[in-house]
Amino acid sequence: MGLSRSVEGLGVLVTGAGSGMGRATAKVFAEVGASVAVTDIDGDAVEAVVQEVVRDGGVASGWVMDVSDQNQVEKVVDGVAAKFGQLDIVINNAGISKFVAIDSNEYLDAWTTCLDVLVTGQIRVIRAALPHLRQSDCARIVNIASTEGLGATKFASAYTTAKHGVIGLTRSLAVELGGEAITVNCICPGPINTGMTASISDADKAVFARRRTALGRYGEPEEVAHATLNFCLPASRYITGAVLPVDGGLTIKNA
């Protein structure tokens, strides 16, 4: 496909696309001409996003998919490839957030859930997608991690461990799949205005952003989505194993 900067006509699967960064990613890819598979555990949210994309002139279809369900993942991924006639790009965005103290009675449940959804869930999707990606001239995998994968926050060891795992998975698969021209990259969002941060007051967000980020504000889901898109361009074929913070400068600011 040369050094094109267009993903028009490519088949894209986005997990966790019912809200937040996943929704924004689905819409951004559709806006530039890709055929988008909107997948999420929430069927109503899936339908709403598909309707938004179609209303705006894009191409999208929806599937209910729980990334912790092996059989469902396999059926949906194969269904996406059959629907679009191809699957070129996988965006592993589905996520949860668990903040639990190490000595809490709920800790082991949080640990199991975080690892299953945030790491093993990505593995399930990638394994199911590989036969289809291997038929593509523009095979791209983008795993969404977090700045928690580059640092740590108290009471978040299960979540933080999982996000470190996503980075390790990305780097290892970039090496493993590089000979097949399948690129694997990782986005590490910082403080973003999504459902996961909706419970934080605007005042507290403003204080945190001024203190911790270089740009002095929270990011928007669309800003993460465009970074994800850049990894997926045909022209980005020599970028693999990269870990990109989209965090307003949080990870580089000392004081």
Ligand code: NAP
Second form
Amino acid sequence: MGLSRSVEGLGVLVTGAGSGMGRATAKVFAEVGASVAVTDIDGDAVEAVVQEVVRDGGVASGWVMDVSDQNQVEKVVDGVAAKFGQLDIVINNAGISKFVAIDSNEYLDAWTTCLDVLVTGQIRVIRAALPHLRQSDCARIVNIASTEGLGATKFASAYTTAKHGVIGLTRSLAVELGGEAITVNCICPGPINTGMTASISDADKAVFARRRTALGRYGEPEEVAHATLNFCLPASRYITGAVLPVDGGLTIKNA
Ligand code: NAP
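Which structure goes with the form predicted together with the named molecule, now that we have seen the form predicted on its own?
To see the whole picture, the full complex is given below, headed by that same chain.
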């Protein structure tokens, strides 16, 4: 593959691709010629994204996949590899968010769900994908964490712990899989306009973004998708274990 800047013809699987950053990621990879497996827990959302990609001239295949369902993950990952004849790139994006105080009655449920979907979900997909990635000349894993993996927000300890875990997982697997030329990198999005932040009013978003980010605004899902694509280029083969904030400068702004 050399130091090409093209992912044309590669097989890409995106989790949580029915909405937000996953949807944007599926569309961006399809625009540059990759074959994209659109996977999500919500079948209607999957179908809608597949139709958008195909309408725009891209190659996409839709799959219902709940990352907390071990059997389904194994079946879908193998099914995608069989359909495309290869699976080169995995984007672990599926997510949920929970804000729960440590002493609330709902806390342990939120903790279990966050760890299961956000961390174990990524592990399930990676374990299922590994035999296929090992056949690729451009094997790439990108895990979506959060700026909550680098800092903390009140009442988000279950989510925050999980996102810190995604960074640890990324670094560990970068070391473990480096000898096989499989790169593992991680993106830490800041505040992004997606389904996850849709319930926050525009006025509250504007106040937060002006106060907390260097760029003074929320980000768009496509801006994260392009950072993800950069990690997956054949030319990015010497980048592994990296943790990249895509946060409008949130993590570097003191005042
Ligand atoms: P989003 O618009 O809600 O998209 C997340 C997608 O994942 C949804 O389609 C969701 O389906 C799906 N999903 C949820 N549970 C799933 C499961 N068990 N298996 C498969 N799919 C599942 O949110 P987003 O902001 O794009 O989130 C993408 C990633 O970015 C997440 O990992 C999130 O933690 C992270 N992130 C987001 C922000 C932000 O500001 N938006 C910031 C930092 C990090 P349903 O809608 O049916 O639940």
